[in-house]
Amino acid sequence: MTEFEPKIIAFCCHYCALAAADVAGKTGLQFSPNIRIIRVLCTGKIEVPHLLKAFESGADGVVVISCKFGECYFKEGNFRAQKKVERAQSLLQEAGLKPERLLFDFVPGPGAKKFVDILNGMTERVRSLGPNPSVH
């Protein structure tokens, strides 16, 4: 029996979370195979319907990672973000599925390592909650 390996789907902030990820390529820091990232623009863009869309489209982890607070490009869109995904969980719980299977963060645009740290972390977490079972 092969171990179970999530699909996680990584939205991330275009000025900071994606340059992080371009630092890790860099130097050499990876994490998990099975994460896919979505780029946007800015995470505040992100809605509701999307994040439970991803569930439903089979993912078993969804993360949002954004700037950090006070270093948004577009001012307040990962204040917005964050609470788009306090909604989200609310409603996967509602749903019966785990809200831990959401995850919302933020790193600095060099923060590599920060940004491996999260994804890998989702990664065991959700391992540890096992498949989405509203899909398998």
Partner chain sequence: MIVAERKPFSEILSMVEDYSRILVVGCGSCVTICMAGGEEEVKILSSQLRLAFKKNKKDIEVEEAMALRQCDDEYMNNPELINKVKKADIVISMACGIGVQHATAFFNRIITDKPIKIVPGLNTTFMGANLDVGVWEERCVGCGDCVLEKTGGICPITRCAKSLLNGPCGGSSNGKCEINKETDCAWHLIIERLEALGELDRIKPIEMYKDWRPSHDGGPRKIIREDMRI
Contents of the next structure:
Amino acid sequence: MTEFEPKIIAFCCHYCALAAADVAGKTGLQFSPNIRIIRVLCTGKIEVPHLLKAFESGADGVVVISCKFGECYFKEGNFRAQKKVERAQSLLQEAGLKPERLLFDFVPGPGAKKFVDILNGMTERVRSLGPNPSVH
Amino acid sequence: MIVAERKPFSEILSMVEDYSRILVVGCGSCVTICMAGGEEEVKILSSQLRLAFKKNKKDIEVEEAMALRQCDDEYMNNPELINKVKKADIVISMACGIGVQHATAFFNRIITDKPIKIVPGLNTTFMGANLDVGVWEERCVGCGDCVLEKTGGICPITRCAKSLLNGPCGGSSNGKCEINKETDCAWHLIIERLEALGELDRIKPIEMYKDWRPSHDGGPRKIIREDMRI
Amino acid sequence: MKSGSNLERLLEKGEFVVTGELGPPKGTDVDVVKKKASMLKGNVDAVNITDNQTAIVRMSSIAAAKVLIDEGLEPNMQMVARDRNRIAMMSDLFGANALGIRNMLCLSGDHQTFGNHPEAKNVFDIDSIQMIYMVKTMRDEHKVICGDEIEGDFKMFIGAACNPFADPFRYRVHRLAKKVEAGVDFIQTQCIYDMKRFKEFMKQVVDMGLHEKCKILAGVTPLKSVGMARYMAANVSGIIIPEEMIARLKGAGKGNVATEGIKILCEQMQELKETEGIAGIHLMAIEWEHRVPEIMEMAGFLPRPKP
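Now the other one: the form predicted in complex with the partner chain, given that the block above is the form predicted on its own.
Now the complete complex, all chains and molecules, led by this one.
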């Protein structure tokens, strides 16, 4: 039996996480091919329904990667993103999904190593949680 | 505006779990502004319901819709919405209590081949003001006989926990109400405002018994404006 | 005479009166009322019967007041606006009057969130000032609110509360003036610990001549322990306890705090007696009824004048 390969959606900030992804690609740092990256101009633009919709559409885990606090290009977008993630976590829990399937994290500047660590860590975490029970 | 908040998910789930086609209808007025029953909240509740049902291996359809005002026929009388209501086994109204009742009356009048069941997705909490992002506070109980001209624009019926007309009571402490330290003493505010206006003498005569008939105590209220009726 | 009550008669005679207080039981046990009454009998001139104080369900003040009458004491029945609308109030007042109750205290009432049924709906149809006016109309014009004549006699000595320690301080005397205008005969104040603020308040009262239009009884409560003092200062709105007083209690040392509390109380009672505009003391012993005889003796307030 093959090991469960979780489908993960990573909402990535254009200014930090995306830059980190570029550096990761150029320096040969690897992350799971099942991770879909969605570029957003600012994580503050992500709304709660987007996060829930990702799970409805088949994601086993969702991660939102923003800039470090104090480094948001739009000042407070990452604070907003964190609040929305927290709200979505409690909404998921109400619907019977483990809130750990949704993660908020940040990377500094083009921090390729941290970026890849977040994604790999998320893959491991979701692998141990198992498939999204609302899809499979 | 009318301020509401969403009911707990488990309560909503228990209302609809025996049905297979669910329609969630939001309302585009007060509850959109107070972020309890607008388009975004319809999407969220619908997503939650789909996730919960799928997890429990239930094959259930959750549709989404909006009406600009569920308290007015004009904004519900649209064929697309009526069609969605017709197809549903149960409708969750994300409007205030007025919207839930009015939608029930409206759709049961328009759709005659089957009764339409509409359940509330929100708790209607109060008529209040938006003090800051995400903060609302009660301002009016709709007593039907406004006294704000005497009390410096601060309502003692609504904002005094005892609705005193000759306050403040002995529980007023440092500008706060005895019921908790987060609640302002309405009469403290009234006195300060009237002092600033140089009108403190306004509250020195005894305010006599209130006639509660224009309030809910006189029974359900109704207004008919003959000048508006053709 | 407005009511013919002992309290009214003594105050009219210019006697310095003392009223006590009795909280009815949280049930039907009449013996609790009788026992407390026996401790107060002969030591005070009238006894307040609280009306579900702090919104905790207790035997009704009317019933407990009647038990007191049967025991040979004079009750001062409290009535709160929290639990009754004007219909129930007037009806209960007829009943109280028929049972021989001749003194009453008109109160707003503690909000039900403090009590053992915070989920209850409150009434607050009329407030305490309107209640005073209502009772005065019933007594002096012999009419209920709507104007209908009252069948039979209605006599009542009308009291109300006043809290000089609530805020805003500068407005408190004006609220008292409203109670006077509404027709109050006597006032009992909230527990006094901060004598400085109280005297400041009384100066305003005297300047406005309010003490000549109603009799003012100064409220006092013994401090039983340092913990109680601290709790009341922090949690009971409208109670101010000066730090020096708490320090004095503490200084008395273990085992002597209660005695020191009583000593402070007796000194206060003496000081209040000398204060201009004060016609008596309202002694709220709060579950210390058994110590009332001792307090009254020590304060030099015994024997009480004959009814």
